[in-house]
Amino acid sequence: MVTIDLGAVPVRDANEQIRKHGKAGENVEIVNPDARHHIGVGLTAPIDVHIRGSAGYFCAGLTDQATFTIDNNVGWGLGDNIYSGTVIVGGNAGAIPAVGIRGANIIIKGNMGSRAGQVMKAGTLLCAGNANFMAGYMLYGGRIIILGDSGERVGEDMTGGEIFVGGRVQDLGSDAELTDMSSQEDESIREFLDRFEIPFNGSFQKIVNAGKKLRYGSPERQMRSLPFFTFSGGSSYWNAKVQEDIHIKSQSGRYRIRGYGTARALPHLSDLAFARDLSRSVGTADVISKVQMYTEIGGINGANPLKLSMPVMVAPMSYGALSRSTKHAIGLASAMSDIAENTGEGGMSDAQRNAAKQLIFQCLGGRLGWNIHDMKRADGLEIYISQGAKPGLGGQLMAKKVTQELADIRGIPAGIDLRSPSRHPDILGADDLVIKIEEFREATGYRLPVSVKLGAGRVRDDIKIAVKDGFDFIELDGMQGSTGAGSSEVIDFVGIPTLAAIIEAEEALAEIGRRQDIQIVLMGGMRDGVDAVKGLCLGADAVAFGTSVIIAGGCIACMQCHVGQCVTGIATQDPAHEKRYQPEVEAQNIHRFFESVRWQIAALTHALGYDDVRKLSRNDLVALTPEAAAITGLPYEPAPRKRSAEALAG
């Protein structure tokens, strides 16, 4: 056994040594741990790690196959997202032990803190003492065994799995119920206790999901096949959209769910124009070669940056909201255009990873599909806080799209109306976020940039927190961004328009003098290279396209995204619908769209008199409306709109 002294070696170096010894099959002993955070994260070898003392946050997190023994106590987030292996704690554990685990055994010989086993997918969590409140919160699968008392609201919002309590059940959480326990289950638990030499002579009460909230009371109905660009209705007060909303709500008795983005007219980049009259600019046959567009994103803090042939990325869109074939096509197109793709919140598919040259792996509160192996094969990591279409809220995926295959990837029960948590279980404030970022970096050897996706809400505060917490870049998503499914009221009336979001972000960073310490990727309704250049002029380091990508890849905006009846095979998990989609053909279409964006960026930058996109600035823009002028502080000059109209008429 190899001994590592944390009194003499930093945790970062110690973790590198642990992984090195793991590859060599050598067991490791940690002395003088002194409750340091992140001990052992990222280990994927079947070795024993013995910690002689107490450990801090996320001990043994993001690991696979290893066995950890901690002599004393551990902080919160013990063993988060472990795939397999065993963790044994001699003392007490803090909050959210076994968060998001996918098959490990975690044994706590003392008491454990609140929300134990939150968003757990598989495996066993055993507590020999008492549990604090909300054990099994949003439990998706696996089993929790509590030999002592359960604490308040045990099984709160669980959708799967089982909880066994040997002591007093203080009270049950929402949609949890007591049920009979079989002799086979009792025998299995006692064999588990004997294996780890934990005595218990009492009996158990079994808690399961009551099944009352797994699906909405009424199924989500298909929308009438109205084109997206007209479905918001005409100018009349009682227009077709208003009437349809009232009718469907009278049948369902709840809010409506739909995909895409806001249907309201909001200030956007189209309310800006270029200060120069570009209609008289001298053209050139090979403008792309005359403008430097190569951009690196994410290398500010020493990670390997994403290397983009132009300041453009693909916005996060999940496998789940979109079909596997669509994600494959987008990955292929991103590689052909030499830009970066993003998994979105649903996990990483092999088809997408194999297709994309550069792929960002996104982590959200439900830890759906999140695991150390896909982290290590990603090119960037992203913590999802929220998105522009529904800032501050979790995602939704209707039951028709939660197939068995998708459920297996995400680690959830199939056929439920999936409502993702609106916040991360282990991030309750800015300090927690710092520790979480460092865990991701520790687990991947500090190679990968770590970004955050922010839905534009409290932009000024959120941006300051993001830069102070040390993210490598921010994906800032304005209100015009889209979603696969969300409340129509939220999509239309909650959030900050993209135009206002980038202005607030720039002002916030200027207030604390930190603009040079972060990069911003702007997204939310980006339609073409013209929007991209305007975003760059306003301060963004790059932009990301989402809805325009799926339109380029065949989307006809039939507004069936949420119910999975997409006739083009894009926003569906139905094999009969998906087979209509041709990934190789649509990848070429998406690639051609990106190349048109490339030409537009180069042509406009060159016409404005620059040879590098980094020279674009606010001075190159004017506002066409009083609202846009007030939001941006740009000069109000409606004349460019009049000039454009005259040019079109002539």
The other form holds:
Amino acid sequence: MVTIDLGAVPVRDANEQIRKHGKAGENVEIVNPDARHHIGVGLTAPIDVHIRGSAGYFCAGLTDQATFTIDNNVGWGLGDNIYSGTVIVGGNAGAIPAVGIRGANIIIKGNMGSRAGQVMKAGTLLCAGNANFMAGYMLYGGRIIILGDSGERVGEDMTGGEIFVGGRVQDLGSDAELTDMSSQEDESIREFLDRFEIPFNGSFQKIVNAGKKLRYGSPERQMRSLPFFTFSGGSSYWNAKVQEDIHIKSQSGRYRIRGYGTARALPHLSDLAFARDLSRSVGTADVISKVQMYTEIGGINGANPLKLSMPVMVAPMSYGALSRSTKHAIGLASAMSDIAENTGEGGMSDAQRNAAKQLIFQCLGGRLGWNIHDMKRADGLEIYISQGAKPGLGGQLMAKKVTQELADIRGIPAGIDLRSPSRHPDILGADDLVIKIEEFREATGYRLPVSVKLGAGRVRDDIKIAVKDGFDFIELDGMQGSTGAGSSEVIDFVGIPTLAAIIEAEEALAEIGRRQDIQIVLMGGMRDGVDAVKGLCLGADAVAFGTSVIIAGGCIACMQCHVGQCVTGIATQDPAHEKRYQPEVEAQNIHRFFESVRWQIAALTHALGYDDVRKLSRNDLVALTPEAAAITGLPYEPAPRKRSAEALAG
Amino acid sequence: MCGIAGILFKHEVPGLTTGQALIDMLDGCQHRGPDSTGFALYDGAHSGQLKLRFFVGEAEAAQEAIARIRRALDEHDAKIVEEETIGNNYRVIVDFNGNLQKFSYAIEHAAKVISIGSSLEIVKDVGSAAEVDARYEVNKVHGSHGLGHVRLATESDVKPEASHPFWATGFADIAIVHNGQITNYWKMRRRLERRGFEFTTDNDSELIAVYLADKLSQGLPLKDALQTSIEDLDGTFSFLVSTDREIGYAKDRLAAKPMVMYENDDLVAVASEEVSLNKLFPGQALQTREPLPGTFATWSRSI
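Target state, the form predicted together with its partner chain; input state, the form predicted alone:
To see the whole picture, the full complex is given below, headed by that same chain.
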């Protein structure tokens, strides 16, 4: 047994020591913990850690196989996302104990705080005292045993798992109901109590999901949908799309769900032009060798940066919305073009990890697929707050798409209608976010860049918070970004256009004089290298492509993404559909698309008279429409540009 | 977005001032709010006297502001007993027996008021607890109780006047520190404005302070005012309030913001995180308690 004194050793150093002792198989005792945060985070070895006193937030979080004993109290997020292992708390636990756990036994001898077991997926959470508000909120699986009283709204919006209450059931949450329990279940609980020597002679009541909320009684009538490109950007009053929507709604009686992004005509990068006539200079041969495009993203606070051969990334798209084969193809293409790929929600597949040279691992509120092992093999970590296509909203993956393989990787039961929450259990404000970021850094030894994905909403405030919270970079997503599924009303009428988002972000950082402290990756409707260059001119450090990547990889925009019957095998989990997809072939197609982007970025940068993409600035742009001029503050110059002497010479 | 702390000593504890206890507690949760730090302190009341603190800025601007304040004090029959300039603050003690609400609204037009009270003084500025202490010597302040706050500015600027604690504009000796967001801010503010109350910021924490002060001035005990606040205020909040005699807390019904408390024979301490409480008792396992959602409580020396 090794003793670590937290009165003398900072938590960061202590965690490194704990992991080292873990590798050596040596047990650890922590003295003077004094409720400090992040104790033991990221430990993946079967050792015992004994904390003599109280621990703070995220104690034993993001661990696997270890046993933690805490003599006194713990703060928020006890055992966050544990894969397997045991945690025993002698006193009380703060809010969200056992949040998102994938397995493990968590025993709290005192009371526990609100939202215990939120988005928990497997394992057992036992509280010998009383639970607080909304225990089992959005529970996906596993069991929660409460020997005392349940607290209010127990089982709120749970979709799977079981809650057993030995005391009083004060108040059932929405979509939760009491049901009979079997003698086997009772025996299993008694056995568990005996194992951890917790006396209890009372009886239990069992709470499960009632299944009455968020179920679609009848599917949308199948009809030949209009492909996205036939209605995107249109603006007339009555057209075939309006007619189609009315027909479908007249049958279903509810709003429509669809994939892709906004179809409305909004001010966008195409409403900008370059300030000089480039027609003479663009023809220069071999421009790629003449322009510096290599870009590092995420290294400004000392983490290992992503090393991009050009200021371009793949935007986050989930394995779930997209098939495994598609994620595989995108991973291969990103490696061929030497840029970074992103897991999106729903976990990291081996195929994707092995294909992509650099991979960002995205963490959402449901913590679906999130786990310490994949964090450690990622090249960057991303906290998703929202996305441009449906800012502030969660999502739903229909049961049909939740196959066994998909469920395994997400850590949930197969075949459930999967609610993906709109907010994180442990991020209810900028103050919580600071502590969350540090947890991720502690778990991965401060090696990986940590970024935040923000769907453009209150950009000015959000960007300032992101920089103050110490993120390494921001992925800023505008309203022209796409989604696998969203209400069409939201996709078309909620959000801030990409153009406005980057302008507001730059202004916000200028206001607080912190532009140099963060990098911005802009996304939301990037279609080619021309859009990319305009984004860079407006201040982005890099841009990310999503929709154009899947189009390059075979998408025909047939609008069946949300139902899982994609004929090209992209937005489906049905093996019969997926087998049509050829990852190696499509990877080449996506790679060639990225190479066209590379050439366009180089050619335009060169034509503007620069040898480095970092020299691009907003002075290189003008606005073609009054709206774009109003948004960007760029000069409104719809007339053809005069050829400058410089451009002629080039 | 922030961290909060409050302490009430049941009796004198040798070697520990209220100021120092709050500095230690805020140092423990500074990660929750690196932008600014503030304290509400209560010490040495004299009947018939008021202590006023103002932000006056620096150099010439400060001289002009002080001149305006002096004129305004004179106009309202407030006689200066003592005055000094500390950091960007002008602190003045006056003899005053008039209508405080009218007086403070008028004074507010002369310069930015930080606090007015017979014993309350609010000290707040940009920087950490240690930095603010170095500027204003908070550690030297005794008194039976006080509040503290660290702030991460989200929607308003990083300015000393936007930091906490907030004084209940127009009501002596009432201060508040708050973690969270009041979502029916404008509705509640307009309701109070229609009744003649003035607000000096757009910060939702000032609203809570004025709301409670209004209830107290109607004769409600502090705990009843806290109870109605949980019903009337919408949003996520954990807040602490102090008067010249008591401290109290209220917590929203959604339990979205943290709060932990500890009580022994000497003191009651409340903070966002247990790590702050342990700063007062290093190396000890404390029997702390997390208040339930939708609850409130008050403490005073007399109980």
